[in-house]
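The chain below stands alone and is given in structure tokens; this is the form predicted on its own.
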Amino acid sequence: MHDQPLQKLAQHYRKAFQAEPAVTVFAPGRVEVLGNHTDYNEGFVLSAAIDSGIYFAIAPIPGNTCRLRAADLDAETSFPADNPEVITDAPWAAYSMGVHEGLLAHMPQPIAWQAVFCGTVPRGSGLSSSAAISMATARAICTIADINPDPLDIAKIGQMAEHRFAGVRCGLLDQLSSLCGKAGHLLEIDFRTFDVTPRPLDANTSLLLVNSGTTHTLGDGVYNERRSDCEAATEAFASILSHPVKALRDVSMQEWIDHHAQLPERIAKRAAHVIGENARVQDAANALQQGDIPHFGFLMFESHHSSMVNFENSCTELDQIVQIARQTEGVLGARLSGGGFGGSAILLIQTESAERICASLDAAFQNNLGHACLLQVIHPADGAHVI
């Protein structure tokens, strides 16, 4: 799985830096199985880290300059090691450098280091490639600086990373998929007490990306629109409810149906959402410990409905996929995955057809999209680590 990237890797740092360097990483990019939009509110998320991600090689370096190379991009750029600031004109570097400056606490004196780093998850995907970069930089810093944080800091210097240097103001789903992940299992996490629960993907289903095509960009506003949008959801029901309401988590389905009216149209479709799929992750995780996989599925396809007319974070080429998918025999659930307004769509596909399954779909997106996807079967993977 790993020797192309490295040799790539390998050759590229040698190329940059005339050196060879000290520490490699690998970070998994992340598949969102089910539970989309959850995390920022305090509720329940299935996923996947993926066997895709960031390869990053660093070696410390004397001085105050930190050094950092892409790659596939071939670009460059340096920082101070003591104080980095957000570059505008490579904003490539922008979660390294947020993750180098949310270390410096952990650090005994600020490090500099020169660094290259590749990836195999193509970027616009909806599979993470910002977080996979956050938690390679991370491992890699770590283990050249000789500290050891918390995996839930780590997770929250990159999400700070997001926030401050990207303007993406996201939850930590990312984040700890891509630290925490288990291969042959989804990770359900709880977005209020950060407890990773291992749950094994039953042998007989494969997971099965779809790349729409269509690349996404989260950083144009409409994430943290709906973010926005979930906040106003928790006030309304926090001043309407006679409980404590921190989050929408801390609203049931009941309470929405009771009390929506009072909110506006676009809010109460938010949170309508947002407490659906709650309860579906739930749902769900209780359905792979009963081995009831075709429940599994069809919560899958639930949870696209409700992105789609709820959250409307879906598009128009991740619509017709899953359509095309839900026809399609062999093929036990599907949905967007990650933020959505383009991206990929993540299907739960019985493993002795993998190969007629994705002939089938090849043709039928080559027929109604007038373009193929790709399409690549996905295995659930070991987290961030050092190669």
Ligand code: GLA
Contents of the next structure:
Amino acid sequence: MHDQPLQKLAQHYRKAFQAEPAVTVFAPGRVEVLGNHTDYNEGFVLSAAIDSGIYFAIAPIPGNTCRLRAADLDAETSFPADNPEVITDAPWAAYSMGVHEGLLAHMPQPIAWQAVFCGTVPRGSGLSSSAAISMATARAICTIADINPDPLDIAKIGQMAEHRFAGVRCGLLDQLSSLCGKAGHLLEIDFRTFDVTPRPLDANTSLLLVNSGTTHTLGDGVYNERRSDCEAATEAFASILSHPVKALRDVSMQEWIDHHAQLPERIAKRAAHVIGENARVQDAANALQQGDIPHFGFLMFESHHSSMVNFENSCTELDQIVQIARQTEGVLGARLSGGGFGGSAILLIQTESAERICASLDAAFQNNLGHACLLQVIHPADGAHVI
Ligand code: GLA
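Write the structure block of the form predicted in complex with alpha-D-galactopyranose for the protein whose form predicted on its own appears above.
To see the whole picture, the full complex is given below, headed by that same chain.
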């Protein structure tokens, strides 16, 4: 799977720098299987690193200038190793620069480097290409600088880059999933303790990604609006309930039922989604352990419904995809994956029927949406690593 992009990367590196890289790294994108907008509410998520991602080839160089190239764009930029600044003419470089800046605190002295990256995750498909860029950059710089920060610190550096350069106040789901992925496993992540527990995915069950073709941009404010709504809900419950409420994680569904009428309607609906998602993730993790895959799938459909009516972060195309999936034999569950407002849906399917399911979905999408959707069976993959 790595052969083609690695070849492209090596060729580009040689041509640009007339040298060989010291280290090449792969960092995967991620799918969110269950647990939507729960990460920044200190809740629970089931996710998986995927076998598409970012390839990053790097070598240390003398001096104080970092040179970064994007092979896919055939573009280059550079910045001072000891003082990276935000550059507006190369927005594609901002994540890597932000990560370099964040890692300076972990280095005995600033290190200069030259690097090329390329990717196999379509931008805007909801698979976290930007987190994969950040985590690939971080792994690569840590390797040449011979430093070993805690994965949580690395994830937070990537998150900061996202907050600063994309203006999206994201949680840590994308970065932690890209770092901690385990082949053949879903990751159950607790965003209060940051415990990551790999849960094996039954070989009879596969994940199928459907790229709606509707590009999502979370940078236009909708993501941050949802986050603010959740903060408003947290504050409201903290003043209503007698026990401490630090995040929506601390509110149960029964408490929501008892008190939601005291909240503005929109804020109450946002809270219902997050509280419901936290419960669904825990329920699903148990179902997975007990081999109750149909129940897991049911919870995915419930999650999507809650996104539609409570969190209002779906879109017509994703709703149609989930609806079609629901009517397709062999599909066990389906929901939007990630921030929402476009991007991809993730389906849980019977492995043995994958071919038939894909053919049937493909025909239904062409008929009902008027265009094809990209279908890709996802193999949960290992987290960011040196190749
Ligand atoms: C985006 C963010 C994540 C997470 C998801 C929704 O992917 O980057 O931090 O909040 O949306 O669950």
